[in-house]
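In the block that follows, a single chain appears as structure tokens, in the form predicted alone.
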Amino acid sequence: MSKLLEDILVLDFSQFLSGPYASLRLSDMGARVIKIERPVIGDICRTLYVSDVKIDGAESTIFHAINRNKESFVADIKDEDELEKIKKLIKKADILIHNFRPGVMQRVGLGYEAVKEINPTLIYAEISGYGEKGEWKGFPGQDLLLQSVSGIAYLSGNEADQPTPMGVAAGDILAGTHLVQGILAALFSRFNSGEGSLVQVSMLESLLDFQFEVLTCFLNDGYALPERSAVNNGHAYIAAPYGIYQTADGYIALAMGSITLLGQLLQCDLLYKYNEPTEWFDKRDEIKLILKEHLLTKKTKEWLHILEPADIWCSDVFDYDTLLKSDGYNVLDMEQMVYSGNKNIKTTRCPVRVDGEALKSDKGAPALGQDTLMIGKEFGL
């Protein structure tokens, strides 16, 4: 187990994805994080079923992977005397992390400016959906509304689709990244000042961070709206052979590169016309309406033992079966078990390593409440 952040206890008050994210990062570099469940329910995650796979058939996997090498501590903070213990908690900790919607904690009396007064060293980190300020701030912050508003989902797919979102919770994993990149800021910075500080992530500016590439474009080029390929998309800046193809057993990606030396290699005669580099943008469809039916040809196999050795970037399309298989992952040893009471379940490591070595732990998700005796013994409460 790391010990990068021993010593750092991190109160995580947070629920779902975004919160829970960036404190299970926070805990693969050694920190301590102890969750503050409400009684009974606790974290709303534990019942939050993303298929229909459960573990002892209550409990989300989702909530198992997200919330490993935790403890969980229950309060409700909406009692007096329950809060005065979160209180004492607070005076002992270095991080507090929520991602209530805006107001919700200053309500409870464990706003910044009331925290600080108890603990000043304390470093405060939030996530919120929208931000603290406008019209929408107080709106759920959920993934796929916030990829909706955010641009983001009409980048993918072909030109005629439906908005597309990611298949992934982006906004909520990105917003946790980012917040444990403020918070390792603020702890560094506390090193030297001795202070505190309140370190803000929203989901919304997550995702447009996210997107700096073509929003950068966009504000450049007079606010021209971005054109997705008719055919293949895969980036509605690039130019073609941009995308991904249809094989005659599969699939092959195609990034960047040159279509005159595309049309060699495959010895497709059509291409050879496309020779200046202002066209392979400008006629990006008809170049890989072509491609796409010459690529049905031969198997993906053929076609990468033309394209590779040739430095052409190119790639084979796995689905998660396939990719399990692959050197390429299992070289990379980026899967862990983790321990939880008789639970034993299967996970994603830290993609971290220093030194050269993997970030792992093998302890699992906590129970409700299994360390609220412990913690109340230790610190007193």
Second form
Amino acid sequence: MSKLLEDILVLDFSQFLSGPYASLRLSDMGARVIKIERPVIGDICRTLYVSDVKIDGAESTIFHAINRNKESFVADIKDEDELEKIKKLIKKADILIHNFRPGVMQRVGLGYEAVKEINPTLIYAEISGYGEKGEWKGFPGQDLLLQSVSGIAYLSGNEADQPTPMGVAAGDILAGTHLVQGILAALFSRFNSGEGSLVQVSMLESLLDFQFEVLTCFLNDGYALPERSAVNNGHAYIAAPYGIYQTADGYIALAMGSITLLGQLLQCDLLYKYNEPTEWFDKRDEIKLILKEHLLTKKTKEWLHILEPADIWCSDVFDYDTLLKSDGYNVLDMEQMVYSGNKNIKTTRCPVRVDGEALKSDKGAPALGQDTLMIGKEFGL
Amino acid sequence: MHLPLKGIVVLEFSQYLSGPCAGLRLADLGAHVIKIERPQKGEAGRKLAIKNLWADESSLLFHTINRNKESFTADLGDPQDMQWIKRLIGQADVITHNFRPGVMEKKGLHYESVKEINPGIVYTEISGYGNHGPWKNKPGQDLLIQSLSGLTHSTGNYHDNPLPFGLGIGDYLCGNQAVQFILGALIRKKKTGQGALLQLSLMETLIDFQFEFFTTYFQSKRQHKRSAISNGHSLLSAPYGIYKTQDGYIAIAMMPLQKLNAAIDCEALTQFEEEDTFKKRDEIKAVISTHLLTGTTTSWLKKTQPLDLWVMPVLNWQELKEKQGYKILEMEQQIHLDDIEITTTRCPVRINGQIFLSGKPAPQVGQHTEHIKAALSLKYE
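Could you please show the structure of the form predicted in complex with the partner chain, as a counterpart to the form predicted alone just displayed?
Whole complex next, starting from this chain.
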């Protein structure tokens, strides 16, 4: 069986996370991805260190996680000769990705209209923070800032908490994911039309789409704002018991379920009086407060032994130390080793299996410009 | 409107969010999506409401996720109905289902048998935890998978309980990952005629979502810790986070500490070195928190934004809706359901400058059964 994107060539001008996450997925599907990086510094993510963890004391773990299975070609696009080389590469490419702020690619002569002249079948894909028009177009398209502007910070945490951002770069990852959807839809459509396309996604639109269910409630419910539950909020729009509770020795997660049934199973008399399902939403804070006190009286395992056989939607709450020791994690075979120069780095794999096979590749992130010469020869630059 | 997936037929055997949100995106891009529902009751998601909001006999939530689709009812236990389903499969390009492992096998609709009918089919299977291992029969519910995947240790502050994302990130992202691979598989099918089996789970999706964290964990062998104050991302240094001001909140992303100091004039920050911004992040963030309470959000934005520092106000949806930066995105659209108008959001991807809109509402149970049967009869005569 051939790979899904066999023979597809991607030129990736993007940096940090959103665009590189898109090209990572394309490379997982079998496309060849060449990072176009500027001399000396390269993708800024190379030196974006997180916490105090660096690989071999020098390189960013994040860079390695996002850029495995790609090549690196260095060129200074402000230099005319180098720009010519880039244009030759563009002629051969199927997909171009960038996530510069609006106007940057136009200024170097690589805006969509100009590039279309060079290669009319190219899929030209761009991610911005806030779209290319409007008051925020020149603002930094950074994940925390987009979460803050999009209203997402009012969905997690409890009622009394400050706005609480989601602790993973959801805006970057979702914009990258949506971009791949647009790219592949355009590539599919190219079979019929023979023409390329411009595909555009902004992080703000991506984060609004992520909230599509709850935003639709807002838009049809008199613009009522979300009210996070005061006790163990799991979702501002969902009834009790939805949330994570402390037990005698850890935590337990409880999703949707009947409060009456829970009361019986947990032998919690105080819950018996809530026998109207609408109360489970309207009175969720008082119900959850009762549950919160009650669940402290036994260990997580003891509660799970009672609830799981009754098919109540519940689970343990793991951190990485406990997750990685569990059979349920290990059976997924989510880890892979990649080789970058003389370094071995353990990372995760693509989450999708194709034709029964997990998609893995041991090719690590490229050193800056490591493929420049080889690509130059191959494409006669 | 040019629809890139025009002519593609998708049979959606899925329920709730993960599979149906994949179907929604494919529909928006032009595919003909047919929900296969059981007679009378239809998909289980019709009766799942959030905030007790209903559109008709089905919840507003169902209408949000299933607009722009058709409905075909069939009893998968009835041989005559199964004949129709098999005819439909013969005409389809894509199947999605998100039943627990084994259910489609029992109906005789697993990949091996469907492939016999239609070798080019792109068969997409979404599960909670994969098809093997101790969790395979556990409910594949979003909060539970957030809890088991370690995700709940990323949001909120150090002293908080494990805190879930207040949205169904596992369901939503899994559906979105599926769309990418369905499109990749359709592209391969165009070239080679091959069909594909695509398998993914919410658990694998949420592990991939945390790929930065896992890769860092594999290097350091240490569980990451949320910062005690204004946690925004547990791997990032001060000042990253959301802070209270005199009249609201402000989000501050990555920036050199002394640059921030120069802009907001906070004498107490001069005692910290840039290299301490991770190790001493709670001390530093405490200083910033106190200082930012002395001015309004607007006053801080005026001091920081002209210097291109990465800051933005924290908005709720009512505030966002009034902003020009939101309005120009044209993110809202109307769905026409008999005499009810529902306002919802649109697909976040633009192709050739065009947004994708459709006013077609979610179907009534079995609304299109007869029509589809008539069309199939013509094909098979």
